[in-house]
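Only one chain is shown below, in structure tokens, and it's the form predicted alone.
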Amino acid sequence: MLDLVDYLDVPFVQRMLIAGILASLACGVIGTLVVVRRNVFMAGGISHSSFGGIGFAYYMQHLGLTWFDPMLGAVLFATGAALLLGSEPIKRRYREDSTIGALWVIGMAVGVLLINLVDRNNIRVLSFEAILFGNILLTSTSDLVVIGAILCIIYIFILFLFKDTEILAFDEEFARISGINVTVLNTAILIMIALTVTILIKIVGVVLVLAMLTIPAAISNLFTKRLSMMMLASSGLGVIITTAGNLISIELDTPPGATIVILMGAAYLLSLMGKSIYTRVLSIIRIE
């Protein structure tokens, strides 16, 4: 049995920890926007539609396009779902919740169908469990490069458009009056959500994406309402919890994705209790 410090010398553990940190940094920024704008259900629709992209990528490999990586398929389908949800004609003509629900189930169904059509004797396909709940242990160096590139895109977007994004996040009507192209910015944010979802699939899988995307941001939202502080706090919390979850999963031989999400859930419950106690104490002090 290795000590926790000894794990850091193991290459796959190093890649695992780096992937978790990069994903947490992305979630800290985009997850905050999802929570503030109440787009959790929309993020769920995008994440589950990406499952269809993974199935599509495996089917393309089955047809001979061996370079078609599952992460590329997830990016294409998640981005397509984001563009569809951000489309003004779709938003005007159809109920948003119905569109999200349709994308959610169709994406999952397409993924299941296409994966089952693949000849697994010729194509190495991850198990449904690995796709749905993640398998960060299999993170490769090329995966880290892709995750790092997506993280750079997200941070460049936020750095250059932070003020407009902040206005839109808290008051869409004021953003329109201020001359901000709300449609374009909304679509851009949805694409950033899609890219973040693609990162998270490798870490926690399709099913658990929402937890990692929203829980750290929800915790930070309990203690601050400033968007910049929420992003910083959410990123820090995500890095700490994800790293701890990865190390605990190795030590206890538990699934990393599920371990990370359970830790995040526990942190959220403790934060709710701490906030409640703090509020009550403060009210008692004020009365006295």
Second form
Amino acid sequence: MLDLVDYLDVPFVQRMLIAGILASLACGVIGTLVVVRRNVFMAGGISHSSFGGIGFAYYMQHLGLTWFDPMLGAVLFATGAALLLGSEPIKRRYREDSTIGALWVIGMAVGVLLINLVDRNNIRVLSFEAILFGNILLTSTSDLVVIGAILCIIYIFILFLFKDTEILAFDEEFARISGINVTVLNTAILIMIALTVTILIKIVGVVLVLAMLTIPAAISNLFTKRLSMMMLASSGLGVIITTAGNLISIELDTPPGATIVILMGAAYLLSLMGKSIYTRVLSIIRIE
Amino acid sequence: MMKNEVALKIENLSAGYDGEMIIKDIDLKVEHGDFFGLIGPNGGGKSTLLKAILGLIQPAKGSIRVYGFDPSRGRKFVGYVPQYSSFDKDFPITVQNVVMMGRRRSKGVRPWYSGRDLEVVKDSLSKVDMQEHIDRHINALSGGQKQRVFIARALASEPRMLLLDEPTASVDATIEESIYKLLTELNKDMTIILVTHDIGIISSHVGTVACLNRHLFTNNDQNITADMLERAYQCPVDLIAHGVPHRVLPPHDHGG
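Alright, leaving the form predicted alone aside, put up the form predicted together with its partner chain.
In what comes next, the whole complex appears, and the chain from above leads the way.
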């Protein structure tokens, strides 16, 4: 068995680690917004409906459009789902969780149906397992460029619009009164969520996206009192846990996506216990 | 500021959602410097009227003028204080950042706040006597303290009018009294309009009172008596039943 240090020289391991770090940085910002805006279930719907986009892309390849990358299909479907869920008439008229549930399962069904139609002798199709639970080991250099570009867009967005985003997330009515274009900003945030989800599908897969998006943010929420600090903390936490998960998965030969998610789940559990003990100790000290 | 300037003028207003009118044929005039209390039962259209004044919903009929402007422009003169209990208690935000939101309109699209913005925020917090809590998490405060912070957020926009939605809804009697004292103090510089379903809170601080239950019923008596309150709360049924025409508040001298 090779030493862990020796693995760091292997190119695909390097790409895997870099992909994990870039995705965690995107999650630090966007996952924080998802958590404080209570969009977690919505992000789940966006992620699962993008499975339909991946199926759609393979089907397009089957029809001869060989340039139609699965990631392109995922971006299109994820963005479409996000815009649909965020549109004012739909939000006003229908129950949000019902709409999300419908998009969630329809996306999955469309994906399964279309992938089944594809002639797999001619077109190389990822296994369902890789799509659903991630294939970070297959990260290519061009994937890294795309993930890096999306991270740049997210950083530019939050650098210029952090304050407006904070007001909108905290108090939408006040945002409207204060002259913020709520519709445009909401749409922009939803597109950022869709882009982030697409990055994450590459790493942890459709099903496990929610973990990377919400758990580091939810942990940070327990210990911070500023939105900016929550973003910084969940970025750092995400980088540490994801990198650790990737390394462990190499060492123990376990699936990387699932390993990362288990680590995050354990960290969340410990944090909740830690916070509860901390609060109790604090109240005892205050009483005495 | 001229004393007899009209802060809010509503004429023949009907408004609601999806074609259903919640409030009908409202006429109202509030002068600058007034302390105006709007009472009425839940479901009587108080929040619809608030939303219309703030330009969050469009009137189906009639007009609203806030300091002479359409609500979407006039609301820059308005400091709005919503019910603090409607906020997410886990949201990571400090008192300073909540109050800083009041500076958004004057900041515009610039990504950062200036030193003057911070000065105004500190000043607003000291007006509500909360300056020492500036770095605390909003949820570490008591109900009355939160209410003061949201009043400070409204003050940070340097408004001519404060518009408060149930400002004493979830606080006890002592704190209620202190909030009224604060509002009376603030009333020296600005118009105050507050809305509540609880007649108990209309104390001697309020200058004028009106009752809203789909229609608006006004009483130009500045001395609020138990008898008047009783009438005001029952007025919807009575006045509709007897077909008494709605009266508009006559312009009155505020004693200044």
